[in-house]
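This document starts with one chain, in the form predicted on its own, laid out as structure tokens.
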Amino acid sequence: MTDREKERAIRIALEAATWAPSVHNSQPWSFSITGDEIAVRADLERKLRYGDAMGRQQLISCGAALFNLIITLRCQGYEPVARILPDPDRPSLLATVRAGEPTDVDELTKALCDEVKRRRTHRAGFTDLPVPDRLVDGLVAQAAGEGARLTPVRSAVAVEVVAALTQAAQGVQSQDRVLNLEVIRWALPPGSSRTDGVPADAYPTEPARTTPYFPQRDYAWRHAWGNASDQSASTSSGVLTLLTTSGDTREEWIACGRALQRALLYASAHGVSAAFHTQALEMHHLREYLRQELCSGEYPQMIMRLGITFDDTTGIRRPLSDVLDA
């Protein structure tokens, strides 16, 4: 292959980077290019200040923009050659990638990347069609495989716990009104042309309940923005997921975003959408409490519910321009 070929598996890489979910939408990163080697940064100033204060959440969004990087230099015909926090004295460096080797391209790796771009956060309840269990236990075996623990939630009742948490967390967080100032920092307008953030049309206004009850975070917060269409058909939870690491380390954060973004992508493939639930998991003795009770020690890192809908939202993502340092 050709130096320009290779610049330009490099460059639709770097595309399909900034289409990885990220808290908010914040899109919390920024990549610069030397030679065929891409550096993947976290974006100090795009952290959340008071719901991420130790970065956690940024470096698991970061985590699956490199996934997103990596698969689609390889989906390019390009072996990628991963380098995780390569440097100590620069700790908003968290990956190097290069394009090494010509490879061969299997089908899973195409149809991963097929689903970069198609890929939606859901934010309200699934439909009553059911996820079967051998695509549950296909999204548990993708996980495993950047590291990371998925665990299907089967008991009536530890769902019931965790909504229950979820409830607690989005109860206190609603009261906070420097919290709920940040979170609305990202709720778009109807009729917004910013390219980060969440759009109007992938939230709803007045979000039916689901049985049992996981709240969403309230980007419509003291205003009647977000979709107002009639969801009173999609109130299943769907199946709640615990997504887990052995350890609380940065290294483990992007290991887990990784893990998230392969399990996601795979999900799309095959019609299922997640929503995502992080309120408890930001208050320490809640998170705590999840790790002792439901997930055998290991450190709970995502409360995803998979399931079926037919919503169609916008994706936007900042131009790469925006993200690539000269």
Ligand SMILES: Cc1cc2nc3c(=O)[nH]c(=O)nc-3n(C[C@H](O)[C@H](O)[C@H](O)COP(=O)(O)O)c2cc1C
Second form
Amino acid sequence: MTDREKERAIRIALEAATWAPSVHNSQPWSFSITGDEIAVRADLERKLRYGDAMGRQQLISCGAALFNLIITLRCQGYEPVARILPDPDRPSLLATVRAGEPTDVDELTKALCDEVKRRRTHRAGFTDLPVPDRLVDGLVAQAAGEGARLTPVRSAVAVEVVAALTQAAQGVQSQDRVLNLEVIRWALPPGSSRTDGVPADAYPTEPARTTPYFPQRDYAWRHAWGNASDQSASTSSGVLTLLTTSGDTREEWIACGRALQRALLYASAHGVSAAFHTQALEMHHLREYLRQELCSGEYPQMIMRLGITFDDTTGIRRPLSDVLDA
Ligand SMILES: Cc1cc2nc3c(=O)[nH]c(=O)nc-3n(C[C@H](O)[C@H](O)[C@H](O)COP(=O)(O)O)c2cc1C
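What does the same protein look like in the form predicted together with the named molecule, given that the last one was the form predicted on its own?
After this comes the whole thing, all chains and molecules, with the earlier chain placed first.
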């Protein structure tokens, strides 16, 4: 393969990285290229100072971008060589990834790559169509492959508890002026030309209540924003899952982001979507309760519902020129 082919593969992989999910679509990353090596950095200007003071969700988001980068390089025929947090003196340098030796591309890699742009966050209930147990087992294996544990919550009582914690967190947060201002910064009015933040057509104006009730974040905040899709037939909460790590270090947050994205792409390849409810994880005592009571002492990093939906929304991302440092 020529240098020019490698350069092209690196650009395709960088473009794919930008399509990762991120908290409030803040896209809190930047990249640079030196030869055949890509540096992935946390963009501290884009960290949620209030809702994510420790930068945990930022690093999960960047970990998801890193996974897209890695899988896409492999899909382009180059074995990625990644170093995580390679320089203790530069903490915002999260990883370097080199496009290494030529490699064969397997079917699963291709299938995951195909979903990078297609996958979307869902923000409503799901249809009653079941998510097969075999698929859930597959998701558990995908997450484990990156060093995180995905656990389906099978007990109805435990699902009720997580829903109640989500309601409590959403209720408290909706009264918090500073937190609301932070969410509003990332909530886009209809017709906005911004390429970051949550667009008004990324959630229904009136999502039907799921049973049990998992409230959405309030991106519309007192406006009648949202898409007009009829959600009345979609009230299933789907399969509740918790993504956890054994510790709570920066390295584990990045691994969790990789695991999250690998599982999301695998789900998407099988027609399954995910809805996120991370409100309770932003409140220390609720997160600690979850850790002790429902996560066997592991640290909860993501709360997700998985299910089947027929939405067809498009996403927005900043162009590569905005995220690529000279
Ligand atoms: C760490 C993290 C936390 C998130 N928390 C929520 C959440 O609580 N509610 C929600 O609706 N979406 C949540 N999301 C999804 C993002 O809002 C979504 O990825 C982003 O808006 C981009 O949209 P897309 O995933 O459809 O491309 C979260 C994503 C990440 C990575």
